[in-house]
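Quick heads-up: it's one chain on its own, the form predicted on its own, in structure tokens.
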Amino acid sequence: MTDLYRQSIEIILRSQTASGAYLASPNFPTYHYCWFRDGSFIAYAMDLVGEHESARRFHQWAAAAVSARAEVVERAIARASRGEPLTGTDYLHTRYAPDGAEAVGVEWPNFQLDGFGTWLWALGEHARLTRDAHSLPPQWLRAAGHLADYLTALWALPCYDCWEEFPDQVHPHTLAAIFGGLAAHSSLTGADHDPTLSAIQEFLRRRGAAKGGFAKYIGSQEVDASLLGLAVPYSVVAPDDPLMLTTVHRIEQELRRGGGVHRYAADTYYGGGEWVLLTAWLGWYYAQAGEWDKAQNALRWVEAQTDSQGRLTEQVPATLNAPAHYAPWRERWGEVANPLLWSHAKYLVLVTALKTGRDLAVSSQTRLAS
């Protein structure tokens, strides 16, 4: 394996913390909480390269925030029964601090679904990967199942996007979270969620599209790179449904004017320059797709961005939308992220699809010879 491989499980493994939370970046303080959204992807990472125990601390601490929080998911629900709009005191956030506190001192756009579902796939990648999934502590499966209630009842609610912007809207890539996550909790436990699993995909695409792909929200022509979700890995369409093909066109064509994935045409953070972590998801999206060209490249590109130190920031200031922007964002939050932990964890991701992918390959091939 390449040093960045491994450097990539060294840097996790540091910015783990003793509660099991993974700090979503050591040396950017605006990050110095656990996100569900990025958590739950470096959990699966980490499950990925075999280092199970730190996937297990991960999900430790997960259930227990969630756990210590049931009163608000249970008014969360009651309220939403009733057609009332939630308060602040009304959902769980989006973020905590490593020993599973609340985020204080700053005001934070926290209504966001997306990374609780993620939560629920990942966990259900844990129980697949380690072979495990009949022997999950009851605590992690009784909080499960209360996002999996939380979700049900919340999904058609407009929210923050994985960008943590557009409130007022409801997004594909958070529709598509929220039907992985109650899928795999479906596997794990029984639950019947076919009837929202049923609803989200008929929503999706009869409200969903625009200009023959999906949209970045309901009533967009945009598009957004964290679309790449709605087919890997969260499974509302394969790979190659015709949406999601024009999708990924759009993507390519629309936001990747260099080497890497911008998050949307439109982004202005940090000048909205190319995300590693998207790059690499492409590359994932194309392993998953069999195109193994295209994924190499997005890995060669992935791997180019890493600095001296062995690190993969969280984007890379080239082919700026909005180069007036940079600046500004630097002055008030320092230099970009780095590194970023879920860049991290998408190059292992990458690295292990497109080895999976080639290894079935040429099983395939070779019993097809024989």
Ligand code: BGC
Contents of the next structure:
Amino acid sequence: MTDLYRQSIEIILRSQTASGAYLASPNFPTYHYCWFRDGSFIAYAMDLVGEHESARRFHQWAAAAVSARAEVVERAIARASRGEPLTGTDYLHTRYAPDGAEAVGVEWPNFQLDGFGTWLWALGEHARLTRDAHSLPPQWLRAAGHLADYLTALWALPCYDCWEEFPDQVHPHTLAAIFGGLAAHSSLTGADHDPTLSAIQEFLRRRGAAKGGFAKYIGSQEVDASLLGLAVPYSVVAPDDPLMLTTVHRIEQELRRGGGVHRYAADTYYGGGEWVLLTAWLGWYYAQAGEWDKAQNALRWVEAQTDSQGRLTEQVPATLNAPAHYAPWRERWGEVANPLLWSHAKYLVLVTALKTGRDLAVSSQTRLAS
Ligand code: BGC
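Alternate state requested, the form predicted in complex with beta-D-glucopyranose (BGC) (shown: the form predicted on its own):
The next block holds the full complex; its first chain is the one shown before.
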């Protein structure tokens, strides 16, 4: 195993708090919280590399954070079913302090749904990778049930996207995360989510496309790198679905002008650089699609971003979309978050996807030869 593989595990373990929460970045004050989105991918990566106890502690923390807010969930569902708008106290926040408390005194774009879908998906993966499907603690399953109800009631509402922007829009990536989460919840518990799963899939095919691929949000003509999630890991469509192939082609053409992948063309956060986790995500997609050379190339680019202390940053200031926006962000929040745990997690996911995919390919060739 490479140094970066070992360092990634160490950095993640070091940045997991005693409560089980993963800090998004230990060196970036604004990210001294645990996001359901980042945390769920980090837990998945830890399960993949055999650090199940770390993943278990995160899931325990996440389940407790949701259970403590069962009333909020019920209120949101009741309001949504009456067609009433949600106020600031009617929805779950997107990030929490290590002790599970909401961040106080700071305005944050909190109404985001994708992270809760991602948590349900990661919980399913935890059960699969630990072969523990029948012994997940009842408290986790209760929390998962609350979230499944919450997402079923709210999925069609506009909310902030996974980049915490565009609150008035409906985002295919968010819908995909909800889809992946509800599908995982069905497998875990036998709950019937078929009506919602079919409705999301049908909505995405009917309204979610632009220029032959998936769109950043409904009505947009732009592409966004998070759309990779529609195929990998949320499986709304297969990696070789024509809509997905066009989406990936657009990501390659429009969002990968250098070696790394941008979030979207008009992104100005820290000037809109190349994101490590997105490049690893594209590699993960390639690995699932059996495009080994391309996956390997993405892996090499990610590894080349390791700094002298073995850390992976959030984004690299290369081929910036909007160079004039870099300095103002640095003045506001400091240097780009480094290390970003989600970057390390996606790196571990890519390494594992390449290894597993190759092993499977070799064993099927061996079977054919014998
Ligand atoms: C990103 C989010 C992420 C958060 C913490 C934000 O800048 O847009 O996707 O969850 O940072 O890493």
